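The form predicted alone is given below as one chain in structure tokens.
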Amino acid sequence: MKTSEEYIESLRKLNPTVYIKGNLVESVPDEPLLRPGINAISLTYDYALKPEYRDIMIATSHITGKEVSRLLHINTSKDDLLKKLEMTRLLCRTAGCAQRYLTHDALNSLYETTHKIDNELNTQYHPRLLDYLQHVQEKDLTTCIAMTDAKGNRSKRPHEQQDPDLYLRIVGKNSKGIVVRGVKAIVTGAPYTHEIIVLPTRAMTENDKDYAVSFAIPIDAKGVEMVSRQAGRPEDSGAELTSRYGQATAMILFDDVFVPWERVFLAGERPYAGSLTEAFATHHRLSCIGCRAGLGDMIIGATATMADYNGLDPQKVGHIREKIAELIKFVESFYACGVASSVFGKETPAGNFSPDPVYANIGKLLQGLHIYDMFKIAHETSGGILVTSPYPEDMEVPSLKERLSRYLKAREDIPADHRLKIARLLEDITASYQGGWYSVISIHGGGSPEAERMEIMRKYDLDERRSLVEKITGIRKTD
């Protein structure tokens, strides 16, 4: 497995076309605006080599028998699902969003879906996926997942759009492979990954079959261009977390990109586009639960510390205790859904284990909706200093330093700079540009609340609950 240094060095061997703020990035690993994102991915490599995290971070590949990063592992038991959840929380309570778990979710969803397609259509997608899986495991790669299309007019299907390239589609096939054109609109961490895994974004009709496509290509494949956001708040002295760890998202433009058949996992078999989308959503929503629980750990810790530094003991002051307990309730309730989703996960016909979709979607729905409640508690408990404190540079001005340190102290035994660091951390993750980003990504990343409600209703056994009432009341449903 790679060290973080080897991961960064491996990026130097790639030459993706990336634009940020109108400028072409000359070297991804040397671009300051991407450094927090690279640091976040680097953490996944560092933690895999730490003995204390070995049980969570490392797994044994069922195809090679070798030790691999759990982020590249196919779940072969319910215990794997639980450890994946724990791993995600562990990484994200330091990095905010570790991003690389998306690779795990895509590989597992492709594993079960390609097996299903081959069994029903006698195709050869699953062996290709196994070869690709061995490739990413042996080289310890990080992939981005290009799933969300631009979508255009939301009331129209892909083939009905005025511009046919608003969804990524197949525009050519030959004996060597396929050619694709279009856009993927929200791709996490794309600039600083090794490869792109493309997945469909929705179920397709027969007229949409050219949009039913999945494949993997190098990040610097010919015809691929990216327009990226910066990662976090790089070089911002007041950003306690996101100046170090952040996440970039990119639009990826595909201009007649060739993909060899050995890297194609779906090519026009439109009934399986929905199956693949649904499989990925289930795996990924479990990851989202772990990720936001990690962020929640930060918010709980910082909010309790800030109250304490203000002179209000969270264990003794009633209204503070109530708010912290509420914050804990939000975080641990959606995390508990993740645990339940893992415990009640089931083995697929392909042999991998998939989370229970009802609990995964309930947990994702709770974390998305309650992120605003979590922020509110942090703001109400901590006070206006979150957004009004001086910049670190102001605290170093000789004529101001002593007076500001006196005036910004609350508890007599806590230095002002300690209190300010906690305030800046809470501002960073709840009230800054990055705080707004966390709120939007929590509610929409991995699927919107409406998508989660729909999936809950599809997968929940409502008929069984109705039959229970029929037994109690003696009322029978009429034919």
Ligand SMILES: Cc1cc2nc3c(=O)[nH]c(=O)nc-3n(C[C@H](O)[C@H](O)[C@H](O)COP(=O)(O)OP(=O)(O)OC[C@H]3O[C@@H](n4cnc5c(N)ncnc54)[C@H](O)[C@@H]3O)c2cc1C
Contents of the next structure:
Amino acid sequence: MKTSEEYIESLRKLNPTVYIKGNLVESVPDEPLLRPGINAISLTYDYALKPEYRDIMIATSHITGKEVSRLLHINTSKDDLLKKLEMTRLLCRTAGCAQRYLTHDALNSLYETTHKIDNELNTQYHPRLLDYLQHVQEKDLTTCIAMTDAKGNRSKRPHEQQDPDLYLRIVGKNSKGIVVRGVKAIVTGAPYTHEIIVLPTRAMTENDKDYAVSFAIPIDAKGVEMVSRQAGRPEDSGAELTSRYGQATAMILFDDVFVPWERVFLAGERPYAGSLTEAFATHHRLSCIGCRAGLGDMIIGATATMADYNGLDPQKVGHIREKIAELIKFVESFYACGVASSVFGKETPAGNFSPDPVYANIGKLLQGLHIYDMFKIAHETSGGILVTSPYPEDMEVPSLKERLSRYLKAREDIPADHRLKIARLLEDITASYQGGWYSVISIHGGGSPEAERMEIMRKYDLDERRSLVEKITGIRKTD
Ligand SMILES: Cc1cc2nc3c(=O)[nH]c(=O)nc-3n(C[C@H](O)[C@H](O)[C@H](O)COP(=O)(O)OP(=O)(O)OC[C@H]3O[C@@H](n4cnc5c(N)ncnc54)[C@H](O)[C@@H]3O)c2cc1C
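Could the form predicted together with the ligand be shown next, to go alongside the form predicted alone?
The next block holds the full complex; its first chain is the one shown before.
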């Protein structure tokens, strides 16, 4: 397995085309605007080598029998599902968003879907996926997952769009591979990953079959360009978390990109676009739960500390105690759905384990909606200091330092500097540009709430509940 230094060195061997703020990035590992994203992914490599996290971070590959990062592992038991959930929480309570579990979710969804396609159509996708899996595990790679297309007019299907390239599509096929054109609109961490795994974003009709496509390519493949946002708030001295850890998102433009057949996992078999989308969503929503529980840990800790530093003991002052209990309830209730989803996970015909979809979707829905309640409690409890504290540089001006430290003190025994650090952390993760990022990724990352509600209604056994009440009321005779 790679060390974080080796991960960064491996990025130097790649030459992706990345634009940020109108500039072409010369060297991704040396670009300050991407550094928090590189740091967050580095953490996944560091933690895998820490003896105390071994049980959670390391798994045994079922294809090679070797130890691999759990982030690249195919779940072979319910315990694997649970450990994946714990791992995402562990990583995200430090990094905020560690991105790399997306690779795990894509590999697992491709594992079960390629197996299904081969079984039903006699194709050869699954053996290719196994080769790819081995390549990713042995090189300990990080991939980004490009699923979300630009989509254009939301009320139209891909083939109905005025511009046919608003969803990524196959524009050519030959004996060597396929050629793809179009765009994937939102891809976390893309510039500082090794490869792109492309997945379809929705179920497709027969007329959309060119859009039913999945494959993997190197990040610097010919014809691939990225337009990226910065990762976190790297230049902001007050950004307690996101000057160190954060994620960039990029648009990826595909301009007639060639993909050799050995890297193609779906090419026009349109009924399976929906299966793949659904499988990915189920795995990924479990990751989203763990990830946001990690963020929740920071919010709970910082909110309780802020109240305490303000002089209001969170165990003793009634309304603060109530609010912290609410905060804990939000975080642990969506996390509990993740635990249930793992415990009730099932083996697929391919032999891997998939989370229970109803609990995975409910947990993801709860975290997406309650993030706003969590932020509200943090803001109400902390006071205006959350967004109004002087910049760290101002606190260092010799003529101001002593007075600012005096006036910004609350509890007598807590230095102002400590109170400000907690306030800045809460501002950073709940009320800054990054706070906004965390609320939007919570509600939309992994799918919109409506997508989750639809999936709950599809998978929940409503008929069984209806027949239960028919039996209770005698509308239907019991046996
Ligand atoms: C920070 C962040 C990181 C992300 N990272 C990744 C990533 O790494 N890889 C990736 O592939 N994706 C990523 N995503 C994308 C994410 O999966 C999408 O944002 C999500 O699926 C919603 O899609 P959308 O943004 O196109 O919104 P839309 O689909 O436009 O949704 C907006 C609203 O319109 C509604 N709507 C949409 N279509 C219809 C319709 N036909 N009929 C009725 N209502 C409709 C939705 O329910 C929603 O309420 C990320 C998103 C964020 C915010």
